[in-house]
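Take a look at this single chain, the form predicted alone, given in structure tokens.
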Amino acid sequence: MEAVTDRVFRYMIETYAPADLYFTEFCCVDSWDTPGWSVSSKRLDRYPNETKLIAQIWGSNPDKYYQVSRYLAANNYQGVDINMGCPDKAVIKKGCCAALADNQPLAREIIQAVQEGAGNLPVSVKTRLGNKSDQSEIWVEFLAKQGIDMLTMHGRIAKDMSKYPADWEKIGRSSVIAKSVNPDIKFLGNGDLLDLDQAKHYIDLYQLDGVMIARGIFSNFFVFSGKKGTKSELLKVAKKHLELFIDSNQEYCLRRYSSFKKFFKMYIREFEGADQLRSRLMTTTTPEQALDLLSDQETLASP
């Protein structure tokens, strides 16, 4: 997720409630060999010991996809995921991401370029049921025929953004179609998942190979562990996340502190005084101010 799944947040998840796979923020390949690559490539930043990390990329230029995929293979990522599902209007206008459901020839070129550039790395696609309308049956059959290793389906069309519940019946039908075309493909579902019990139920019910949890983590940081955090635990991880955020890159951190504040909604919730503390944290202007507040609260919460 953009401005969410950076290396610091992935470290937090892996430390306190590990997942099976992680995806980077999505990186635009079209900036390759331009001054903009120094900014775009920050979304691929990782810690040296990350061993379950798939790089997520997007764009419109197959040649750039090829070059970036070669770069990812040379730098030991565990896979390459092509984002064909982002519903952002500015991205759609460029003919990228979910708009590729309306442009199969370009989608084919992109997949082939990534497969060639990635070499032995697994290549996956994350997408939606369609762009402006439900095209899932045709779209999924097309994607499965491209020989990709994994396909993740979000159960909405791009036009609907997140206005309506994800359609898991259509996700299930899409899985059947994909596996009828390519029996070796791994098929994952995505959309509105909030806990492990729900995830396991949907995997069994719709005969999936797995699921992807994204925004659901904002309802429970510990979702991958199957538990809920206590007040003491939530304050501890919030403080640790903020400390790592500050240490990771001072200049970069200060420039993005306003974006970091969304994590307070994840950690500071469902305990006595959470609403008031979260309001105070949201008014801070520097991460150091927030760290002082969290330190005070952690001291008060200690036995």
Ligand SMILES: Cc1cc2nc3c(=O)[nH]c(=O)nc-3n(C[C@H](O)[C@H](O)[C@H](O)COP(=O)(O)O)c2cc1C
Given for the second form:
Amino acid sequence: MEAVTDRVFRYMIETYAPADLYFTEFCCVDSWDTPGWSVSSKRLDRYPNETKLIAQIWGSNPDKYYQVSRYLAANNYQGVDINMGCPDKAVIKKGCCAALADNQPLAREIIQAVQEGAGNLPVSVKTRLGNKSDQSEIWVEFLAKQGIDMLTMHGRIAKDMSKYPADWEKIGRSSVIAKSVNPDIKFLGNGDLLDLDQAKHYIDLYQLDGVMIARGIFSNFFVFSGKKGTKSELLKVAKKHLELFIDSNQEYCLRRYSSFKKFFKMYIREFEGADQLRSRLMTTTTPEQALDLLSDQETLASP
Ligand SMILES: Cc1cc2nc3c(=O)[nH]c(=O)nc-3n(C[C@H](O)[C@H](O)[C@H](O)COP(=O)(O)O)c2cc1C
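Right, the form predicted alone is done; let's see the coordinates for the form predicted in complex with the ligand.
Up next: the whole complex, starting with the chain shown before.
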């Protein structure tokens, strides 16, 4: 998730409630070889010991996809994922991401460029049921024919953004189509999952290889462990995240403190006094102030 799953947050998840696989924020390849790459490439930042990390890229220029995929292969990522699902109006206007469902020739060129550049790394695509309408049957068949290793399907079309619930039946049907064309493909479903019970239900019902959970972590940081955190656990992780944010931001200046505050909504919830504490945290102007507040709470909470 853009502006959410940076390396610090991935470290938090991996340490306290690990997932099986992580994706970077989506990184635009088109600025490769230009001064803009130093900013775009921050989205690929990783800790050297991350071993379950797939880099996600997007853009419009197949040659840049090739160059960036070579770079990713040389830098120990575990795979390259092509974003063909983002519904943002600005990217759709450029013909990128979900708009590629309407441009199979370019989608094919991009996939081939990534496969060539990525060498032995697995290549995957994340997409939607379609762009302006449900194109899933032809779109999934087309994608699976390109010999990709994994396909993640978000169960909505781009035009609808998140207006309607994700259509898991269509995700299930897409998996059948993909596997009938390419039996080795791994197929993941995505959309509206809040916990592991729901995830397991859909995996079993539609014989999926797995699911991707994104916003579910906003309502439960521990979602991948299948448990809910206690007040003291939540205070502890909030503090740890802030400390890492402070340390890493000296070299990683992409994120401002204001953008960190969304994490308070994730950690400071569903315990006695959470609403008041969160309101106070939201008015802080530096991470150090927030750290002091959290430390006071921890002292009060300890027996
Ligand atoms: C803040 C935010 C940022 C996102 N950034 C990305 C991204 O960089 N790449 C991507 O493939 N999807 C991105 N998504 C979409 C999610 O990966 C996911 O497909 C979508 O939220 C639906 O799944 P969910 O219901 O589990 O959240 C983003 C979603 C949100 C809310």
